[in-house]
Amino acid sequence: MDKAPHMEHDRGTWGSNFGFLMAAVGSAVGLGNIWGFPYKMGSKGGFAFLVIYLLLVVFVGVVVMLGELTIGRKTGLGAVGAYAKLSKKYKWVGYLGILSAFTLLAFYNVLGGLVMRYMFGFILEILGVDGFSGAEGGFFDYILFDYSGMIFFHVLFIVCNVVIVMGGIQGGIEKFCTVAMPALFFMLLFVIIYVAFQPGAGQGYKDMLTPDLKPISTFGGFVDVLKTAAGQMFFSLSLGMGAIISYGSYLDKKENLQKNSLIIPACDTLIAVMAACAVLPACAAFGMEYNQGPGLLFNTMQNVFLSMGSFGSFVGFMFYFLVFIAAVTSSISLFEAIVTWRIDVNREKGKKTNRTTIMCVAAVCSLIVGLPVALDALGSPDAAVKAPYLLLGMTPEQLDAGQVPMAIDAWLDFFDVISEGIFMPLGALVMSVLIGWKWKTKNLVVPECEQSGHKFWGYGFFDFCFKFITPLGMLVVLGGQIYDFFIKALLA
């Protein structure tokens, strides 16, 4: 099993460890960093949220990252094949990852398409053309009901993914991410510097960084911030969705797994904090609210950049372009998890692998499944497609009164609860228990991390986390998500 099977066939390998890191960081850095982290940090206590988030990255994120990289490289297979090779009765855990990737794509592609629409809107603004016609009363509300536009950009975003993934590991994913991730960093740095000089931006930094632990001074407040930070950390790092296991399966034995498992979460966290340094001060400078969901990215930030004057359109384009890069580097990893699974199945059956065909089939399936998300206007009763709560006989009045569980208030949240709410934390929970108690850290993780003479340090820390801390963290995520998506509304 220690022999690197991915070196013996046409699945491919990474051209360099830097290329792998850029792809893995790209998988982790997505909409969760640029949009989710800033609004959750802004609405959940600022500095207190940041402290808890960083602790969770160290005690949970790094550990799960190492576990998934180990399983992927040791077996040389994607999520399903990897678990089946280690123990056939746990093959279902791999399927949880594949289902997570597919259900995530159902809404992630739609959001990626929206990002492209805003990016093109600011290009038109730079050229002196109204790029946001219909903005009276809010362009975001307008575009949700522009069904032809929603579908067009939904398709366009998927096509971008198809082109990249069809190129393979080195020629497609690695080549794109090696350029895209450094570009994202420098564009985000530019936006941060520009926003910092806007009058009133200082209040945003104050809200972010003032040491204030009052939001977690009570038990209820602490649990609320903890489950929000845990859910954000877990989703942001692309864990439990098969992507990291798939990327790890293409990794050469000479690379240092332990070092990589630290670098990826560190880079992901850096980008998340940088995004907060751009978004929250920008909102403060122009009197916008922090605590919004999709509206923060697709309404508030658009208004912020349009309020900056003529140069603001250029800054707006830069911002949405970097968000597009973050979105597509994550979505290609989700598609790759599915493609790798099918490649492994074909190889096991002795069939010839055609990456292009597999990717095109996955793209069409994700397009079809994502159509309700593109056409339900985030659960509006007036949309072309009825939201789940309407199909179940509930009313808009119940939605307004907070009596509709979040899991069914819109198709976006429906798919989100399946993936982020259940499959991902459950898969990571089972993985950490298996590594900690059944397969044993010393028998699985340590030998793989010590390949090519690398030293595995901190065995006691990782073993304790796999056995106790990480499963507990996953239980917090799972319980918090079930409460938010299902129970909270029923108790209202």
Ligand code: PHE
Second form
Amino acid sequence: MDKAPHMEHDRGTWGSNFGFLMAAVGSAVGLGNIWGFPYKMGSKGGFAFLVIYLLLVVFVGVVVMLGELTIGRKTGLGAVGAYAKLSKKYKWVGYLGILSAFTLLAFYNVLGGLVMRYMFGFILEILGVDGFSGAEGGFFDYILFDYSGMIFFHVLFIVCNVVIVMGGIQGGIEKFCTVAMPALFFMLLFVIIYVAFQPGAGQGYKDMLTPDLKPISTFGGFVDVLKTAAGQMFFSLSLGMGAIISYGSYLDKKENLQKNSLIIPACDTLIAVMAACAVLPACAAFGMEYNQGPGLLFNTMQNVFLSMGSFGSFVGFMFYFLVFIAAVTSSISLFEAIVTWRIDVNREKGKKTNRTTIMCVAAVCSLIVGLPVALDALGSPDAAVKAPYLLLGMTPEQLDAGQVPMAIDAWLDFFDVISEGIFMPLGALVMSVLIGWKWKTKNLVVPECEQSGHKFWGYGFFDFCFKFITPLGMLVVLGGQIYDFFIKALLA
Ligand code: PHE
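Having seen the form predicted on its own, could you give me the form predicted together with phenylalanine?
Expanding to the full complex; the earlier chain stays at the top.
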């Protein structure tokens, strides 16, 4: 690392627009694409879901993406500094982002660790050693109670993040993502082609592409699909928590923001659809259900690959390797949102940037908040750490009767729900209202986009979306998720 004394105060910048794009697409493409998207699409109307999803990407995703990139690049600061610089009163929106980063990391790191464990499991299988021996109930049920293993892989995943983020924007994040993201793409392509040749895979494509209008034929059904698609789109694009603001703050003024705000969602959606083309036909070929939750990513997919014979182990390794890349390129953006915040504070005080120290502290904090997620065996009553609903005095019988709100059925869901369900949509809602009504599209977004010498296009569209469509979309997400995650069970 170059350590010239004058460099100590430098925040750093992306080396190229391509490098920035790979990092931003890396942030967007994560577990949400490979795991959330396929089963939501599979269970909520297939092609009809896809159409609604695409409309939301265009009317909400692209718009919020442009808003966040603008705020980041204009101020040259991470979320907290950026909001404070634009209006002191709204600094809290930046802090909300930092809070989201920690709550997201709490479960993202644990899941990333599990993915690594499966990756190594398949390596052992390839080497002819049984990589997945465990107790009778299956490997997944076994490892959830293997606490030392859970912690070991949790830590290992965090260490991977530390190594990358410590390298800085260009030497760490950009360098890793420019190699890893194209690799992910080709590996996914390979898995798709391999799965396509498995007998019975056709059913998966049919389920995916036949427009099933039943889920959206009633008003209630339509709203249900709309809020699921909106929540998914929004999480999948890493919006509403400051990761994209931070990445944007390292972008050169000569880069075209509007073009970038189209490319990132386009790539993210492409990978989500590709993931569905791998996961759903693979499940169909082996007669597995498209079940939700961690079971799909861990249990189902593992069994699919193991039943493909010896070459299947190789494909299984490749699958979990690409999921690992997807996960780590997302979690580094969560860490970077935190690191950028502290670097900005240090620079303001005239101190050294201290990236390494900040990252190590953030890593330890995220490890600690993630411990309950790693140790509650997804909310099992027999686990070392009790799930939130048990701590609150509710019983497993109430859980089975559907009376326990999803927000408290396990620590994973708890952290997922407060970040994805509340903090993030709230952050994006406030941001679009601020841009649309207070800071104004024409005073903030247009001049910043035109810095690069490109003419701003579609002013009417973007302004209308910032003012009306995006806030409305975010309200649907917020209302829908609060209902799903907290209220629904209480009415049962
Ligand atoms: N976009 C990531 C995914 O699809 C999740 C994420 C959200 C990452 C917010 C960073 C910030 O899994």
